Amino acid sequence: MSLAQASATARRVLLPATLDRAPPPLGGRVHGFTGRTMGTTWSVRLVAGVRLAREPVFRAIQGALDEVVAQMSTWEPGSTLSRFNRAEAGTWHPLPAEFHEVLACARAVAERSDGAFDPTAGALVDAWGFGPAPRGELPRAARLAQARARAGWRRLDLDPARRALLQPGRLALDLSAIAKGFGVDLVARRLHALGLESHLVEVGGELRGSGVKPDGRPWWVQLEHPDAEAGGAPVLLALHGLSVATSGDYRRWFEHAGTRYSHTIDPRDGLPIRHGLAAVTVIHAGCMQADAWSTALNVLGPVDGTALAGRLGLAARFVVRRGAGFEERTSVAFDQFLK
């Protein structure tokens, strides 16, 4: 997603059912912060008064993302996360509360899918070399295989009494597809906490938007599109206590032999999507599960996501490959928004 200005000429809109027009407290300015983590970029703006102590409110910021990295990362050997896929079996581990939180949202969304997002997938990605370690050729079906029989969102046994998950043997757990919204939601906590209660948090394209700016406006933001000059007026959206994350192969594909692979695996059979669909965008109220379903659906394809995406009411806008162009695809509840 990108930051917009809304317009007279935008054609499409889309609202929360109520916004709070109020203004911050008087005095107030919008804020900018930036930084890197997750292999990626992050920004936030804030309302906050003139002479805003900067220093604690980045470490704030990057603290929260730092958290998550810390915990959630494939990348990082030391992580919460590596150390429980390099575990033995049948040992048990205690897991961070921010840590558990994600997993269990990210089971949830198994089941509902299921199995489309699976967050135990990680054999399968580092399989097709989408992980810390690249591979410069294509998967064998034995190593296919291997991979899938280590998978399994069913095999995950999380006690929520303890906190604590068991590793059965072998699982290996990637986060990719959710920790980053859960970023966005942890540094609007602490934000929140702070005090800086209107703010516009984005973790790599993922967003969050709370309260309004000093004008009274809201956080205004234009949803992706693979073909943007193509994609005829811009769909706006104002992030009024919303998040919003989009999940595509246009962001994300490898060309070997002259085919394209989308770096999105169906965790069901441990093959690249190819159904056609470029991208999902999905609006929630928590961007972790914004993050998931737009994954999830992704998954899914056209027919099968926008199925269940109106089966559980989530807001979600589907953008399909026809020839040389695109074909947009909404849920009820996406169509709710427009106003």
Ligand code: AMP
Contents of the next structure:
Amino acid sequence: MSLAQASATARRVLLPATLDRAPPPLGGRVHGFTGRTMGTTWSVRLVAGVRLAREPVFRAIQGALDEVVAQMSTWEPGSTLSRFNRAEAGTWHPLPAEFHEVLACARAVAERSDGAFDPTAGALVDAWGFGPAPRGELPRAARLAQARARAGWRRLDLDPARRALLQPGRLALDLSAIAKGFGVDLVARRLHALGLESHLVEVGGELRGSGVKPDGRPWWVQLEHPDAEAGGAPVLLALHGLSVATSGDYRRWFEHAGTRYSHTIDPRDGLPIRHGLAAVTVIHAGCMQADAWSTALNVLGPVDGTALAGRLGLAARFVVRRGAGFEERTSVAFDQFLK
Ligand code: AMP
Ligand code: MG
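And the form predicted together with adenosine monophosphate, for comparison with the form predicted on its own?
Below is the whole assembly, all chains and molecules, this chain first.
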């Protein structure tokens, strides 16, 4: 791990190693699309001919995101996930391919993060009022104990051959920490299928880029920082075959009696995280993985999180609160992008 020295003037630039092999610029121009999904906004920029029929492209994008919501939303009572959460103990549930893919990735991240990331934390999320039913007060100890007893990724019994999941009894899934990233990946897949190879897809701040713009330049994005003013030099990343996702309590929190609580829960003690991390950004080929790992490292915190990112070779940046300011820690894999 290294402590990156943020200079107030220099712009730090991250370039993927594959950029040298970028295909020659395509013809056409950049088209922009926007919409709403998952309680936030999405945006897509893509390269296509001037005569692009926009309506089918918009429908493909919105349709992909609507599918993710219909399958994996905790906010939709009729989603596949909500129905699973209400199901009787001992029942098996065939999963759509996308749900299965996300759950398999979520379980792998849970295992590798030793339960810091946990897709079965739904009852804990509800107990704290971070789910669809907000609460004005903190949960009592008995309620928390019940919610903790219901959670645990080891209770997941997934039959890959049948793509079916067992409801062992009151297990409550929450895929909110990974579904946005998967939504980005699914949109990118649908755009590729339409022959739209060069695009930048964003859902609620999680991003994935592919190809280059008509002028041959990559899709440049600026990495999020909790305090753009005080955060030192902005980091620019060329999203060429790469995704980036950020998890941080500066984005969303719950306030009670003057105290701010993070929406991210440490499933190991059932409490909102409180180790002073403002944000974790992860760069990964897949946005689903970037999303899940940014949450996992956020739970692990600046010490254990940087250690695990180092061991697994994850490209991660930790923004840690220090008094009134911020300190940054980056993993070796992250630094290797810096030019
Ligand atoms: P993100 O912004 O991607 O870090 O996701 C935060 C959301 O994930 C929360 O609002 C909860 O719905 C859910 N969540 C909270 N804690 C965890 C956790 N430890 N593992 C997985 N999901 C979580
Ligand atoms: Mg996440």
